[in-house]
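Take a look at this one chain, the form predicted on its own, written out in structure tokens.
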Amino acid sequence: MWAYILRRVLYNIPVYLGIIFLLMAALRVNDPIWGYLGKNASHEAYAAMEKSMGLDQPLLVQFWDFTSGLVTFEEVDGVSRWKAGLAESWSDKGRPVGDLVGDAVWPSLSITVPALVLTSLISITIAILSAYYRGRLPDKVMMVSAVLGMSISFLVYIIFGQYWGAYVLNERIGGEFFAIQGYKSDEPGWWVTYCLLPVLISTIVTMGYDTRFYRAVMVEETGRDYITTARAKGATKRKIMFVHMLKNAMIPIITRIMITLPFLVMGSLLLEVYFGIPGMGRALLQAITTLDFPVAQLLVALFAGLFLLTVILTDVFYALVDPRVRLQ
């Protein structure tokens, strides 16, 4: 299994950098400088800030300087620390990157674990009882509101959230249980506070999808010669669909839940530009917007190797799960 994990660390090494310098490329089709130093900006100002900002170097060199720095550390006053988040953020002036990214994680983690939590526990306990009632009212009635659920757009969810579950509870309650703006993480309760109203949009949204997909996996699950046998030696269906069936289903379910690890860490741009929550997602789309260049690279570069390793984390466990696949 190692020498397998390794031969795939190896092989997506390329498609890594590949990934960044293409980032590089692209962000630097638009010049920073003048967006920053105004167009009535001398020329000696300019030189002298593209010096600064290293971009007076050609591509390559400026790539080699950024990946390079991810893999090696310095000694900063005693401790050591990443190189690749010492680099200081252009738009917010003397703050190291890396600062800026971590405190960007917590913010995103507190919407997107539990919102996977959530969806993943009642989406797949749907999608089995669906295919226990397949072709029944029940049925009917879970797709259609699964269908229903995911026809509708997720700012839409957002707005109705925001007024409904915030705007007009606080005015009846006479209080502030739900917030539609901010996130303060040292205050009591603050989880539901901030969190609670944007988790739950998320697990509504998602698990219209998560259904229909769980549900096709189980009804598929249904015809397979391991099902007729457990029928012929007279198990239950209920043991059949909650014990037999949900353990051969694994390996879709776990491909599910792992292409959506990566968003875990970069959180949901839209919940936290419209909710304020300063997470990873909402640092991204600033740091684009503002054209700062080592935010920008340094959170895309976290998000290509969280989905690089989730990809053969899965392959992984997929050998955990099903003795039959075998890595090699």
Given for the second form:
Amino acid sequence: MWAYILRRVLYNIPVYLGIIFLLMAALRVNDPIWGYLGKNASHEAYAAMEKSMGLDQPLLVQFWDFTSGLVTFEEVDGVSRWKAGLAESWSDKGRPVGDLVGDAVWPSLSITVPALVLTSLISITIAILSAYYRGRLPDKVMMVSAVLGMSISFLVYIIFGQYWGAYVLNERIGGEFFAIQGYKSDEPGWWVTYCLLPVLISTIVTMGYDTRFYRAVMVEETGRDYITTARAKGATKRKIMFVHMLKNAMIPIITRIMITLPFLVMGSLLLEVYFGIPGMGRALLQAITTLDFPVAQLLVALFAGLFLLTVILTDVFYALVDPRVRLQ
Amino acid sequence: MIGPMKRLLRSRGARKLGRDRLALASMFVIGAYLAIAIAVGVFGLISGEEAIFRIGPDQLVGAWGKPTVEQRMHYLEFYVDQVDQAFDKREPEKALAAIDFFGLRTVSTDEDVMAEKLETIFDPFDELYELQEEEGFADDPENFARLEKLEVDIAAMFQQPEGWERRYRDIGLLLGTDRQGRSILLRAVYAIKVAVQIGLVAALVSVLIGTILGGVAAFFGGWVDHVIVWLYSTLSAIPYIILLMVLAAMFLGSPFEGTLIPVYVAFCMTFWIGPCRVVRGEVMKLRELEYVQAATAVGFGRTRILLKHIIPNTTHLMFINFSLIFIGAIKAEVILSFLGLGVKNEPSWGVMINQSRQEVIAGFMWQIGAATFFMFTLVLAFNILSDALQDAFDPKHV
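Moving from the form predicted on its own to the form predicted in complex with the partner chain:
Everything in the complex follows now, all chains and molecules, and the chain you saw is the first one.
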């Protein structure tokens, strides 16, 4: 197994370097210097800024500097620190990128983690019910509403969610239950005020997709031989459903949840931007639109690394729980 | 492509699809949207100017909406202002003649006639305007009568258009107007063209690129396979929404910003991954089959086998992916518009939904409702079609 993991890691290194290189190249299509200096800057100022940003170097040199920084630690004031995180943000002058990213992680997680838990619980329950009543009215109603829900834009859910959940509700109760916008984590009950509404919206949006997937997984399991055997043995439908089937269906379910884990860190971009939550997604959008290359590069490098590692771990997990799968 | 299409149409899957009423209905809906898109884009049913033309007061409710008293006062204020402002201009007669809201013109362009009419309106309007602030205004039937009389008087300053012009104006006002007084219906219908354009380009190009690369990768193997797999693994190592953002942001500040070009580029470079992966898997299976060995034994070249014997057998996957990418493109367009990286020069559903954020807070739902309805219908039809296609041609897919 260790040989397999090592081989997968080695294989994924070019993929990882590839995404960073492509990102750096795509970002550099735009010239950030005029934006930071203003259109009337002198050519000397331009050259000085270009040098201080390291943009006068060829792309390959910049690429090498950045990627080597990802695996280097540097001594700062007697403390060993990650070199990639020490680079300075351009738009937030002088702030180390690592701190900036570190601050953005918690707001993102405080929305995505509860949303994932809630979505998974609800959609697995619905999927079980749906598979249990397969082809009958409850199943049809649930699947039709999933398709209907999937056909509406995410943005519409957010706009109406904010309108009904914040504006209308606050007016009705005459106070502020859900905040319209913003994020503060130092008040009591802040999570309910600032995060619960985005969590609920995110749950409703993702539920359709998840429910359909989980139901498909369960329906696929119902066609297997061991279910026929159990039925021939005379086991009740309920027992087959919850004892035999659910256990086997758990494998693809857990795999799917595992694969979504890295996305939690990236946060829900739209929700963060709309509700003004200072998370990773919003930081990335700002970095891309203000051409703050160090921040954008670090965020993408972190995410891609996390994603590739999770994919490898998911494959290993699959082999561990399902003896039919061999790692090779 | 004709041969495999015919074969696909005669296949068992196609017969299954033909019996699926819901799938047929969704194909009909998609066909209708396509027809409208062609009518707008090719035959100019609605021109770009008409979609940005002011046709009345802002945030006018649709034909079956009931405006509140405040809204009615707001509309009246708009019409009074229009005439009033004309008198501030250096040549009032010319300014009066220039007033034309989609066929709605002033009764007369004569300065004196209009000034006289305006004089009689000012006082009752101001009175009512102040009364409106007071509580219980809407409950008093007397106020109501005054409002209605004022509405008649103000309407008398304008001349309703006749015949076709009138019908066209009624259609334009059917779903109300947005914050800039533009027709919501015309914009939403014009946006069908934009959506179909984006969907078609994204889906056709992505499926084409994906199928060719996937087929080549699986069939030739070796380093070609490694390079293509590396390319798509690389691009799928970040969420597609971030990839779209990075790609669309490349055009910020360029002359293409706000046009459809950044959207096309971002979508085509992102969405080819799906079909590529699926087709690669399928071709891996197909190339081991006996008929391919037979073709090799006959002495056909490898490119010919790939193009004539293998790729045609992936047509069903192309259709499924086409449908899926079309949905993805329409939905992603809304998100790009919201992030400020999408279409700006033309009305699209994304632009409309994004613009309606302020209106929703004010309780005005017509624009978001119209854009969502038009988009919902098309996306729903494609969702149903994708499911039906998958059921018919690729039933093992989870």
